[in-house]
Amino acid sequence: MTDTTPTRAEHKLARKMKRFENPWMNPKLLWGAGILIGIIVLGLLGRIFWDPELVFTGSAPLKLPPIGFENLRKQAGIWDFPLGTDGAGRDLLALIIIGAPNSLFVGLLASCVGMGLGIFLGFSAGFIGGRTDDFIRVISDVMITIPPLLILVVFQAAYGDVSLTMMALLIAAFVWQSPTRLIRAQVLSMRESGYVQMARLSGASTMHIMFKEMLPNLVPYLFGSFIANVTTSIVTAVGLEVLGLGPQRIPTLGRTIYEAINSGALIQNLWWWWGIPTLLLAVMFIGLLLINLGLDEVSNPRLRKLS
């Protein structure tokens, strides 16, 4: 009698197989997703099992190091604040509770607005084309030849203190245009197929054909679109931030690392002053391009691969 059941190697390649026809349970876009999902579930849960009141000034001891290391003093780090305080007194745990979501958010804001924007003002260009399509066109050609950093320093050193809020949609403002471009491009590809043309045909409005018949298939890539101005936008973000720029009072990595620098953490050898805000930004930065990877995978087939 032949034994029908399934070997371990079977088991295997069936789990592979179920794995590669369902793209969005890639590895990559998994542990990206739970790299910023665990940096949002820090700032929850840190609020509460953590002393927000830490990030004050003068609320802890000055310059204390994390657990296992000793500063220039030959002060001991201790449990009270495991990743030690600031030249000012603050706790760095504390400030990472609050800073992490609080740049994060910069980015999200950001970069949901200009992506917003751009698949409007993309679909409408690629769409209706004639004299929309040329303005829409010019607008984001003399847009995307501005340095967006230079405008952003000008503007907040003019207006001052400004909250994450008006940043992130000051930033939103320089993101709109690669997104714009890109999906004018796909659209221009898409409006001349069969399904397009039988919407048109059985009499469906520009705005039904457009976001009901032509979106949902640009999803995995808007997905990626959308995750890569979520980058740019940290990162510019972190660079006002460094400059001295972007919000004075709201804790977030950018304004640690810029005051750790200012009050000469380098030469101090206070590493955990802006290392730790460093390497936050870091594995942040590796979610981003990991989730970025994943979704390449769900909108090309060609790059999976059974492994």
The other form holds:
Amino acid sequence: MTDTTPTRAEHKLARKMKRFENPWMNPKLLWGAGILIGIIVLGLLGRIFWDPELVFTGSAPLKLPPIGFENLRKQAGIWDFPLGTDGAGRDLLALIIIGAPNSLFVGLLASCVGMGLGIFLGFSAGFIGGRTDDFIRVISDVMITIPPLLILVVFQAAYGDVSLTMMALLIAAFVWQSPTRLIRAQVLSMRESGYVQMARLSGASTMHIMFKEMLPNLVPYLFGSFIANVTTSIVTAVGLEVLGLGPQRIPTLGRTIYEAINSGALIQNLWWWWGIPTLLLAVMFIGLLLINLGLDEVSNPRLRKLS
Amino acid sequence: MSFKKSVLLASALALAATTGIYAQEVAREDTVIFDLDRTIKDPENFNWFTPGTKRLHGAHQAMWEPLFILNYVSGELEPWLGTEFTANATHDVWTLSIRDGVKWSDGEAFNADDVVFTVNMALGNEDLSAREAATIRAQVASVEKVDDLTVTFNLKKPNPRFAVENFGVRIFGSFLIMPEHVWSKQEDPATFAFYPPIGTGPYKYTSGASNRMIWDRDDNYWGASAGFNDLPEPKRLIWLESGGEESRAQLMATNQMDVANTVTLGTFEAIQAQNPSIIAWKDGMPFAWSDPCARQLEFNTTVAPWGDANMRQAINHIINRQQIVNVAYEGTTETSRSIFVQYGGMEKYISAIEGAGMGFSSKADVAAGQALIEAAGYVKGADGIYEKDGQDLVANVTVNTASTELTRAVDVILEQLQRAGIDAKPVPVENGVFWGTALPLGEYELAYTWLSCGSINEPWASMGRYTAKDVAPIGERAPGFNNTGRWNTEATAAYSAIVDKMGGLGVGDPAIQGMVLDAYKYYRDEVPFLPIVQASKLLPYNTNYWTGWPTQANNYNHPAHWWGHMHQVLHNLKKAN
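Since the structure above is the form predicted on its own, I would like to see how the form predicted in complex with its partner chain looks, so please show that one next.
And the full complex, kicking off with our chain again.
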């Protein structure tokens, strides 16, 4: 008879395993989500506790440093504008409160629209097959070779001022290809699995099989792809904004950086003007990366570590 | 040789060739590097009569010399290639005397034939659209050679300012004389590229690319042998596209550039803190030189609703000029009180205009502006923007992106309009588009410009730019950038009648003062454009390699280094020790 009493080490291991019973309680995922929610909350609460009107030109003194610092003219930061002001008299704190959620919004919206398109086209291609598959595959393969920034720069330079939503939709037109290909590949392999065959035999409609039977199995992949798309969309949006394109009056982090560069903020040592938005973008990307890593672990249990 | 090797060799050669242009057979301390604020679209085209960057990349500062140069400080017309320009009693026949001994850089003599040929070419060719050529066409009836050094101009009507207006670098450039022996061989002067170019000046074209132009000293320059002036000290001049305020500042701070275009006050202070050899026009606040081209908001009166004078007046009320000075210009300039540049010589006209209650306020009266908009049938929508018939009140302001000064000023204006309920948006365009098509062809709604520029010490030059005779249909070039807003109402007619009459009177005629007020009233009632602020040019000059730059203390002339009077400055430069 063997001794079944667990050792201390096994106890510890079991506790850890228990903590991971729910794969969604993944620390990376939680941290990442926490960071993004923090940015959204900053946007929501900020609008209540801080004056959003301060994001507009000429609403504050020029070039004040953050609290505890001095600018080249030996002016110290003041509590009215705790993160300092830029060269056109805009409050940096207000810019962040309004600008950071805007950047996130563009990413989320572009990604949602792009994913929606991708899911629909990917399933159609993979499941229906034949001509439909050829058509969708060729289109997405062609589109994937076109650098989005190139087209967007030309488009926005030609049309000038666009709204945030418009910019998001434009970006969405370039982020549906990868999910389409990813989902098509998954659907192709799933199409022949037993439960799909069974559903087909019992006379379920194509739509039912695609979206009721198969889609739930793809959720972790979809999430992963979605987050990757959000990152791509934000990078694209910021890229456009840093070039001075995109919305003109609506504050975004990218546009703030563009204005800083354009107004000689580096040589004037106005580091807060470009530094704070850059830092915030970095934090945002770290948040997205953590979510992505977390989701990987959720969808692929082998990646979950025990320590 | 393997493919890889040949590629390597080819790229090494290409690299050597490109760096070769800079290869210092001329030392840095013998070179002056100027800032260029735009890309040279066609670096192998020197036909200055046609649109494009053909002059301010060194061509008219170093290679082509003007006949005269207006001294902004003394107000005198200083002789250069010309020695004298005199009018008859009625100011409709002008006689030009040319300096003896002037030579083109290829050795041909510069004489009356060149002048007569160039003027006739401009007279006979509408496609030569440069402002200076258009002005000559509008004013000159015929031109005759008297002898090799004398030319007579017969004008269409009396013009007491003919010499300074056309040949004196009064604003930016002057009508430049071209070599007859080169141009006369061309069939169509409008398509002739004039490459490689020649001139009479002390520098010859060496090489050019879209981002730079290089000129080397011509040691056979006529001025030295004719005893007119010495050879300038710099052996090489480079105009280099700096690409924006940040890189401009870095180049100045590290002595890689000697003259920069205008920067903001903060940037100037930062450059000076890093490099004490940087100077500007004034050696203290506000450092800047106010150029004679005051900034204004131009309306295209053919675009609704800006054809309505009341809507334009509404914008006038809404604009807070003092805030523009404080935010966009950081206090380095002052608000415009009238359409005129605020120079001493113009003060009596400006005070008279203000005395008659026709000045412009430095502060805003938003309520008065909004009342005018509401009177025009607009109602404020839920989003705070005025609407009429379901359409938002939109103001698209075209802005030239060549300079941070312009985009910053427009940002403040847009903000003020937005806050008052007008959906104001910027239309940023590149320098070439701004001057090449948007303004002259009337392809804009509102624009931030300086097109009333002209008057320095008398009022006609500016006022004469908004008369009825210059109204061109949309899509056709406004002659000489005059009246680009196509202001063409009954008031324009009445205004033009007085201004045209004024044009025939001599500078300083006592009748002018009263006529200014009479004509100005028509302008002020309809405000086809709004004066905003005086121009402020904070131009950093580097004394590390060169001294003798024009400053307030050493004011032999003004510091606008993209103008044709730079010949004077080049002869004044001394090597720093």
